[in-house]
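This document starts with one chain, in the form predicted on its own, laid out as C-alpha cells.
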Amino acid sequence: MTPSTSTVATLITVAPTGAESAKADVPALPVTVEEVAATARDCQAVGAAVIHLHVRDTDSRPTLDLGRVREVVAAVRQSSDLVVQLSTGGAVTDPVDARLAVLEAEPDAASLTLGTVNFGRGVFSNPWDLIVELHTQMQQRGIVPEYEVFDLGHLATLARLLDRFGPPHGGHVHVDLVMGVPGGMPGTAQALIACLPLLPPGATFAATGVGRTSLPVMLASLSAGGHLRVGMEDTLTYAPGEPVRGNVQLVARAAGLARIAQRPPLDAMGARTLLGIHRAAGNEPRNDRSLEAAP
C-alpha cells in the first residue's frame, strides 16, 4: 500500500444518475437540471465533496450535447461548491469524439477510464488512444483526472500512461476502483486489496460498489485507507427489497460509516486541496455558504 492511502478525513464522491437507468422505471433518478442541481445541494449537506456528471436531455435520454452538459455544470455550480466531475464514459454506445469533447465544458475534474471492459451485454469501449487523448486534453486544459479502474490490468496501463506522458494536471494522481461490474473485478475485499501494491507511489483511491456490492466495497476501502464514490448511478437497492430513496439516502450512510471509521467525510475545498484542483480564474463557486461536512 502506497503511503498515501492512509489519511484522516475521507472523500466523498456522489454518481447521482450515470447512462443505464430510465426515469420510468427509477423515479427518484435525477435527470432534470433542476433535480440535478437540487441532489448536488443536498448531497453536499450530508457529506459529500465531488459530484460526478453523467447528463440526460428533456426527454431523460443520456446525451453528451455541449450545451447541456454546460448547462447542468453552471447549474450545479449555482446551487453547491461541489467538485464537479464530468464523466467521459457517457453511456457504451456513445463515440469517441462526443466523449472528447465534454471537455469543452470546463469541469474541475473528469473521469478517464484506463482500458475497455465487459459491461454487461455491452463493451465498453477503451482503447489506448483516447487513454492517452484524454490525459493529454486535460493537462492542456487543466482538468484534473480521476483514473477509473475496472480491473487488475487497468492499473498497469495507469503506470505506462504516467511514465510515457508525465502526471495529470495538478500533479496528484487519485484512482476510482469500479468494482462488481458483471464483466470487470468482484466487489469484494480481496480484489480491492490486490489492487493497491499497484497503485503508483503517492497515489490515493476510492472504490465504488455496484448494486449489492456497495456496502461491502465501502467497508474494505475505509478499512484500507481509501475514499468513496457512491449514489445512484451504481446503486438502486438501499437493502433487501428496500429501494433508494434518493442519492442523499446514499452519501448519508457513506458519511455515517467514514464517521464510525473515525474518517469523517472531507468538504469541498479539502477535496480540491487533495486532489490539486485550482480553479482557472472566472471559474470560481457561485456561492457564498460556508462548506458543510468540514472534518
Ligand code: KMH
Second form
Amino acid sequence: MTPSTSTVATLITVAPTGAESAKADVPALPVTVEEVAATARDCQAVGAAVIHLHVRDTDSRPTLDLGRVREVVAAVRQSSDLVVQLSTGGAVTDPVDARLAVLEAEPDAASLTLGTVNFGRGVFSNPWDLIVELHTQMQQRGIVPEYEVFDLGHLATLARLLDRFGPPHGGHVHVDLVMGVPGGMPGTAQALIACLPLLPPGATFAATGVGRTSLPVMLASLSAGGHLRVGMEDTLTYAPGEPVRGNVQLVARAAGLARIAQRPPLDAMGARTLLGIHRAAGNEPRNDRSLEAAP
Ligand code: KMH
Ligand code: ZN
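Having seen the form predicted on its own, could you now give me the structure of the form predicted together with (5S)-5-amino-3-OXO-hexanoic acid (KMH)?
Zooming out: every chain and molecule, the one shown earlier first.
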C-alpha cells in the first residue's frame, strides 16, 4: 500500500526565538513584532508549517504579557498562514498563572510539557496539576496541544493524562521530543528510538535536538518517520564555529534533508489537517480569507 502524502510528508515547526537567549548576545534573534512576523513569512516560504512562539517585550526580554502576545499572534497571522503555536512553557522563572493565561490569546495550538525537568542550572517546573489544567483548558478552548517530552517518563505521564482526561481537542495526539537539554534525555538516535514504543496509538511525533544535537536528532527523526522542529530557540550554531544567520537558514536545511529523505515539507494547510486544527470562524488562515474574497 502506498502511504498517503500526509503520512510521508514532513511537518516542520520553526521555534524562532525562545526565552533563553539575549538579543545582545544573538543579534539575529527575532524579538520585535516586525522581526517575528517577517521570520514567519520567510520560514513558511522555505518549508515551515508551524511556528512555536515565545514573545519578547520592547526591551527584548521574555514576556507573557497578554496584550503583547495577542499583538504577535495577530502579526504572524497577517504575514503568514503558519499554524500559530504559543509556548505555555515560557521561561523557567515564569509563574504558572501567567503561563496558563497565554491560552486567552486564542492560538491554534500551544505547547504542553509533561513533567518537570532540570533545565541547565534552572528547573522547568511542570507539576501534574498544571499539566491537567493546561490539557483541560485547551480542550474547552478548542486549542490543539503539542505535548512536549523532555524525558522518557513524560510519555508515561501522557498515557496517564489521556486515560484520565480524554483526547485533546481535534482528537489527534502530536508529541515533540525535545532532546539534548542539559537535564533531559540526550539528543541521540538511541534515545529517540527508545521513546517510540511509548507513544500513544495513532500519535505522530516530531523531534528537536538542542544545540549540537540538532542534526543527529533531525536525521534520526526523519529515518524513524518523525517530523522536525528547528529554530534559534534551540540552535544558535549552524556548524562548528559558524553562528546561525537566521531561522530561515535552519528551516531551509531541515526542508532540504526532508526532501532527501523523500518526505518533503508539509504546507500549513496540510499541517492543520494532520494536527486536527480547525480555526474558529473569523480567524481563518489567509488562504481561506482570500478565497472568500474572490468573486
Ligand atoms: N523555555 C523553556 C523553559 C515550551 O515552550 O513549552 C521551556 C520551553 C518549552 O521552551
Ligand atoms: Zn519553547
